[in-house]
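As C-alpha cells, one chain now follows by itself in the form predicted alone.
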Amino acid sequence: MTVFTRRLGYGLLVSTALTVGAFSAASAQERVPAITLGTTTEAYDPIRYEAAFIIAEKWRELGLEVNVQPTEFSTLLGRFYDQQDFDATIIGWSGRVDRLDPQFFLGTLDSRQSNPGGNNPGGYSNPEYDALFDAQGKEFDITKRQELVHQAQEAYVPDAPVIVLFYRDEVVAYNNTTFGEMNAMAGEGLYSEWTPMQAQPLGDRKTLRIGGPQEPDNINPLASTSVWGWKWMRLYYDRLVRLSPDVEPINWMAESVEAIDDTTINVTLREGLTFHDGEPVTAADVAFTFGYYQTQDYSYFNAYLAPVETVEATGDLTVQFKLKTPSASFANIALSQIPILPKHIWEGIENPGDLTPEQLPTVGSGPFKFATYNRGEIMSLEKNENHFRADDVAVDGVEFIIYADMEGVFTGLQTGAIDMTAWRMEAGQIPLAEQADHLNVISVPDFGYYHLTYNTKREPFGDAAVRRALTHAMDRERMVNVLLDGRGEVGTSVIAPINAFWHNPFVETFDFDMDVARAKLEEAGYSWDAEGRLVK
C-alpha cells in the first residue's frame, strides 16, 4: 500500500488555524482521527489523482490529518464497493445512456443499496429521500415524476453524502484514415455499443482496434462492477431493448414489449435468435436470467431487478413480467441493461460470482462473439454471422488495446496502433490531435460525473456538518479550469444539468470558502487544539 502525504510544513499548519482565531483550550477534546482520501493512480487518471491532492491541501488548512491513497483502479473499486473499507474516495460514474433516467443516479443515495456491493457504498441513510426515490419510479405521469426527482435532490445535497465535483466534458479522436461513420454518443463518447455496430472501414483492415487506459476488473456478468467491464460484454450479450444513438428505446432481442396494465409486461422475442454455440435463443432463457440475477448476490442491477415479482416462460417466445408496483422505467431502461444469458450454461453454476477466468462461460447472442482475452495486453471479438443485424455491420472484429495509460493510448492514436480512444483525452493532448489531419476530435457533453463518497458509517462523516465543512473547503472551480483547462463543469447534483428535464438548478452549491468552512466546524461544536488540529 502506498501513500503519499503531500504535508504543509507543521509551522503553516499551525499559523492557518491560530489566524482564524479558532483556537481554543481543548484540552479535554480528542482531536479529529487521521483520514485517508482514496483515488487512482496518477498513470490511470491524473485529474481525480490531483483533484485529491487539491482537496487534501485545504482539509489540512481546517486542521485535519489527511493522507492521501493512490490506488490501482480495480483495487480502488474492490475496497470502495465490496469491502466499502475507505473514509473518503474519489471514484466516478460513466455517463451511460441508460442513465439519463434519473432511476440509475437517484439510486446510489438509497439506503437500501448500501449492503456489501451495492452502490450506495457510503452508506447514506435518509428515510425521506428512500420514500421520494420510491415514488418517483412509480409515477408515470411525467411532470409529477419530474417534480419527486427534484425533490429528492433538494432532500440529499443539503446533507452532502456524495460531493459531485465536476462533469467532465467527454472529448475523444479517432483516425479519419481508417474508419468513417464514427459517431460519439452523449456520456459515452466515441465506446459506446453503436460505434462498432455503425464504423465503415475505409481500408483493407476492417478490424476496428480500440484504445484504452483500463481493462475490465473483470467480464464475469455477474461480477463486474466496472464500465469497462459492461461496455465490452455488451457486445456480445444481447439485451431485449437497446437505447439507439439519439437515446431513444427500440426493440432488440424483443419483436414486442407490450404493458398490459401498470404492473404486467408482455414482451415477444424475435424468430431465430441463437447464442454463439448455436442454442436458440427461448422465453425461458429470458425467465431464467431475470430470475437468476435476482437470486444472486450481485447488487450492480439490483435498482433495476428491484421492481420485479416474477418473470414467466408463457410460451417458446412470449414472457410475462409482472412487477410488484408500478415501474415508470422498467420497460425503457431496466430491459435494456440485462443481459440475456443462456440458461444451458448457467444454470448449473451455484456461485457464479466465485468462477475464475478459466471457468468464466463467455456464450452470448450479441452481434459480436468473444474470441480472446490476454490480461494487460488485448481483447478479442468477431463478427457474429448470425446475427439479425449482421448484415448491418460492415467490421469483421473488434480489437481493445489496453495501455497502462492515456499517454500510450495516444501514442497508440498517433502512430496508427489503435483506430480510436475509449477514454477521454489529457487537456495537453487535445490541441495535438486537433493539430493532427488524420485525426478528428469529437467533444460531447458527459452525464457522468467524478464524486467525492464520504462513508457515513465512519467519523467523522458520519456527522452531516463535518461533511458540509469540509465540502465548502473544495476548491471545485480551480478543479475545473486547472486540471480540466475549462472543460467541464463544477458539479451540484447526481442529476447533470446537461439532463435538462431531471436536473434540479436551484439546489445548494457549497461554493468554495475557507472561512464557511471553519464557521460552520465551529456551529457543530469543533475547534483547534494548540497545534492547530481540529477537536472535538
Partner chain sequence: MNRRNYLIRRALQALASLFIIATLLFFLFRMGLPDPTTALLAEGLSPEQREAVRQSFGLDQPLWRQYVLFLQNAVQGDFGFSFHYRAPVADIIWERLGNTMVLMVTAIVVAYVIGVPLGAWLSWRRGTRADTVGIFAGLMFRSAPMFWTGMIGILVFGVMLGMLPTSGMRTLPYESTGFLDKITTLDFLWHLTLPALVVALYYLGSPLLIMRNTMLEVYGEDFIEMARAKGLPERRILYNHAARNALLPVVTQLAVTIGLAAGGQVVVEVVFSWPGLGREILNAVRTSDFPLAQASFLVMAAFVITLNLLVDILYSTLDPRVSFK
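Note that the structure is a prediction, hence the values are computed from the model and not measured. Positions refer to the first chain, counted from 1. What changes on going to the form predicted together with the partner chain:
- Between rigid parts that reorient between these two forms, a hinge sits in the chain, and the option from 445, 155, 458, 468 at that spot is 445.
Take the protein just shown as the form predicted alone and give its structure as the form predicted together with the partner chain.
No partner chains or extra molecules come along with it, only the chain itself.
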C-alpha cells in the first residue's frame, strides 16, 4: 500500500467516525446552523468591519459557527434590502434632519415594510408594534404622540430584532481665528443650514469657506438623490418651515401654519418675499411647487408628499393643504424639506430630470444666491441682501471647496484654505486638530446609527430568545471605546438619546454579559454538545 492510499484510508476512517458521531448527536439534538455575519469591507468602513469580528468572537464562545463576510457596499445593500439574503448584517442609517421625527426610524420595524426593497428586511413582525406605529403617525397632540412613540420603543426593544450597535459622534473642526459663532447641530455637524446664517467673521475675509470630500451628484432640485446636493441647495432654496438648531419647526417663509382639522392645513406666507430674480413669491408658487413635485414623481421627496391630496392657493399669500390621511409629521417634515420653486421658471419645463447643468435654473428665494459651480472644484453662493433675515446674516457669501479626500480637507484646514470641515475627520486627524491652536474641535452626537439586523425569517433568529441572548454577547462598550475611541454612545433604541424628546430612556439595554447570554440560551432550551457547539 502506498503512503497516499494509506493516508486516504485513515482519512476515510476518521471522517466516517466523525459523521457517525454527528448523527448520533443529531438524533437527540440538532446543532444550530452556521451563521453568516455580513458587514462592510475594511476599506469601505473599518469600524463596521471590526465590529463584526468583535461580535463573531463572542458568538463563537457561545458555541455558534460564525462566518464574517465583508462585502462590497452596494452588493451588501442589495443582498440586505433587495434579496433579503442574509442571516445577520451590520449596516447603518444616516441621521438626516428629517429623520429626527420618529416616523422614519420607527418605520424600519413596521411589518408592512418587510417586502423586498422595504426598510424592514429583517422581517420583524409584531401587530402590537404596528398598531402603535400607526397611532403615533396620526396623533397630532405632541404629548400623546410622545407617549405612543415611547410605547413603540418599549414594544420592540425586548424582541431584539434590530440591535443599534452605537451612535457615532461626528467630530468636526473649524478655524477659530477666521469665524466665530460656529455651532454644531445634532446629526448635521457644522455643515447645517444655520451655520452660514450665524457665523461671525473675525478676520478680513467675510466669505465662509467650507471644505469637504463629498460633491453633490448634481444641483437639480428635481434630480439630486444625495444628501450633499440638498445640504447645499437648501441654502439658496427657501422652505416654508425650517427646523431650528434645536430641531423645533419654526415658521420661515410661512407667517403661520394652521391645522384646521386632521387633514387640512392652512399656510400664510410672509409679505414681501422675492425670488433672486426679483419676482415676488406668491401662494401660486407654493401650490405649483407641491403639484410639480407630485406630477414629476421625484423619488427623493415622494415619502414626504405621499400624504398630500391637494395643494391650492386660496389667496395671494394663502395656501391650503388637504391630506389623504392625518399625518403628524407632515407639517414639520414635509414643509421643512420641500424647496419652493419659482413657478414662472419651472412651469415650462416638462422633463426637469434631463436638464443639463447649463440649462439648470438656480433661482430660489433663500438667504443666499447661487453664484458658481465648477464640478470637482468649488461651489459658491452670495448673500441675498433682499432676504427677510438678511440683517442677521454676517457673512457675505459661502464657498464649498471640493477635495478628493479627507486628507486634503484637513490640510486645507491646517493651512487656512478653508474655515470648517463639512464631514467628520478621520481618527488620526483629531489629535492633530486638538493640538493646533487655531482649530476648535467639536464632537456632535448623531441620531443616525449603525445596527445589526437579525433575519427573523431564518433560523435560529426566528426565536426572540436567541436574539436576546446573542445581543447580551455583544460587547458594544468595547466597540465604542476601541473602535470609536470613546467618541460615541452604546446603542439603545432606533430613536437616539440625543433625540431626547422622542427617545425612551427606559428600554431594556442588553448589557454585555456572557453568563447571562448562556443562561438565556439554556432557558430557551438550548444546550451544548461535547465539542461545545450550541444544540437544540
